[in-house]
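What follows is one chain in structure tokens, specifically the form predicted alone.
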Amino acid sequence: MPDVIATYAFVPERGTAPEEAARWIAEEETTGTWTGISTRVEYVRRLDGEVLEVTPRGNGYVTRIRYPAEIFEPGNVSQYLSVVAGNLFGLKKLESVRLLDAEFPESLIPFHGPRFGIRGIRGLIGTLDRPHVGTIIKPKVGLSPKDTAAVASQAALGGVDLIKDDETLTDQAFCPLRERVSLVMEALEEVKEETGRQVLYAVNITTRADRIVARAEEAVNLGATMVMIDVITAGFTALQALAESPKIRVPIHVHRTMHAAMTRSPVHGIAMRLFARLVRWLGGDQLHTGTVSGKMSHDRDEVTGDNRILTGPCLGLKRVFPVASGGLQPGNVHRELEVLGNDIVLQAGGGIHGHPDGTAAGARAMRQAVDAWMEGISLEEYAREHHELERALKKWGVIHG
């Protein structure tokens, strides 16, 4: 049976042995311990991790660890999690030490990956191959949702495809979940009447284990045509729980905020790289990956193999669309595009409602650059004849390479 292979970067105690360094990391998240045990007996063994290489990488080394299927409960994720990335970020024979990748044989991804993905998306939408533009709802929490409602209906006007809650906003007092939900999709109903185009609104039900498949099928009978789960702070298995809940039949935007406090370090933490792995596995039809350009900080390879977990073959998945999101404007949407592709949803909050004449033109400045991009016009010269995309231009400028 095929096994599983871990990659981490680390840097070893100070007077330890890189190869011992990186035995002590098999042996944590397998067999081992920190002395002799009378308990360990020999037919145990076959379950020990394996270290198969160590070279040497910057001022540390890298080790790829081989770790027996057997260890593994097949479709327990939580549980994958527990040996690839568990107790060995506090070991003292390590400096540092992040976790770059694991690859899993197909014995242990036994699930069925996303219910629409990015064809299926498109295809809610309407678009063949175009960037999709979505917007955040700002500020980020405080509005009635009457006035969230009419947030959303402006930058519905203005062409984005995709409306989405703020990370923080579930059901707080002064925007009630059911309230909200109900506002914007009349809201949305209207533009579509107008307009002729389906904008989605991914609403944000993440909450308790036990509590966010019901919340989710409560916004989806309110009309929802997306749900959106912080799947870091929610857990894994709230994804795959909503993914795998046959009354959820829409599609599924994955936030992964908090996910920096193990994702940022070069040194010591966990890449986005397995994330992105878990998310296509597990149902996710969208998740946050990061921009080459924003505000945030990024790493453009890292990036872009990150989306390339998300869209690349993977045991006939759907793929998942990426979406690049923090501190977009429409002056580094040609940025992203040259780098990203197509494939990817660029989200923009202040990038947008912070448009100097408001939501509508900012959502139209938007798609405006993403315009130019596809007939292969630069920025400055589209502007010259778009008039919100100019005013932007003039408000935050054009980020190049």
Given for the second form:
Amino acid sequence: MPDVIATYAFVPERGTAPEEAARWIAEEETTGTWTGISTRVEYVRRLDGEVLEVTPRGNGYVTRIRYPAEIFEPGNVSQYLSVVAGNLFGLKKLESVRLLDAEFPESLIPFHGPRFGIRGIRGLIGTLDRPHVGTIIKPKVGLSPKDTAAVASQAALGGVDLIKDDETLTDQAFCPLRERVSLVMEALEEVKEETGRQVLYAVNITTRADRIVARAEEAVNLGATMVMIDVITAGFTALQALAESPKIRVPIHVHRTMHAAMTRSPVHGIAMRLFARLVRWLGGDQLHTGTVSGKMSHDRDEVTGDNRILTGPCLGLKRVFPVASGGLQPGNVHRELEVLGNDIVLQAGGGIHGHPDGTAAGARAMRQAVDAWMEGISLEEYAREHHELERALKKWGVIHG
Ligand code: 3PG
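Write the structure block of the form predicted in complex with ligand 3PG for the protein whose form predicted alone appears above.
So here's everything in the complex, that chain up top.
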């Protein structure tokens, strides 16, 4: 049976040989521990981890470790993480260690993947190949349901495809979910009647594990056209529960707040790559993977590699829409599209609501930047005849590579 191969970058503790440090990972995560044990009997040894190779890279090493598939409980991703991303991070034998990726055999991917994926969401909105534009209602917390709906209406009139709650807005007293969803959906229905355009609303239904499916169902019953989960804080199996619920027949937008505690350091932690794999397997339809020119720290090759995990072939699972978000404004749009391609959702919060002429103008400016891209015209040239774009570029400038 094919096994699981995990790749780690690491720096051994001073005085420890790299091969020994790698062996500590393989042993800790399979049948061994810090000392020989009499209970590691012969029939157990088939489950030993194996260090396949150790090669120098930069100031440290990279190792590939084989974990026998039999160690994994098929379908239990919490358990998968406990093996490939478990105790090893605390071992003193390693000064630092970063899980770069883990590849799993088909037998351990018994998942259905996204219900909608890129094609399904394009079908809902009615686009063939243009990048989508989304907005996060800002301020991320504080607005009343009525004002949230008014901002959503302006953004929709301005031309966004998607409106979403931010990661910290759930069901607080100042903006209860029930009232918020009802009013936002009413506002978006009015925009649809006026413009004929379908704009999706992703409601953040993140909550405790035993209530998240019920909360998502409530949002859908109130008319929500998308639900959103903070997958790192809520847990990957919460996403799985949402995706497998027969009553939640809307796309799932996956936010990754808190990820950088694990993904940001180039020497220690867990790269985004495995999280991208898990989200696709478990049924996320859209996933934040970062920008290449926005406000958050990023590594261009990692972002494009993560997006390939979402959009490349994977056992026939539908393709996930990557979401670029964090510090975007119309002046970043062409830079993002040059690197990330057209199958992308470009999201802007401050870059829309911070437009000098307000939210609707901000949304129009973002769409104009995308339209310019589709027509092969530079931002500066397009801005000459598009006032909202011109005003945005004047405030924030054009970001080149
Ligand atoms: C996100 O959820 O990615 C952020 O809220 C983005 O906000 P910003 O566009 O204002 O940076």
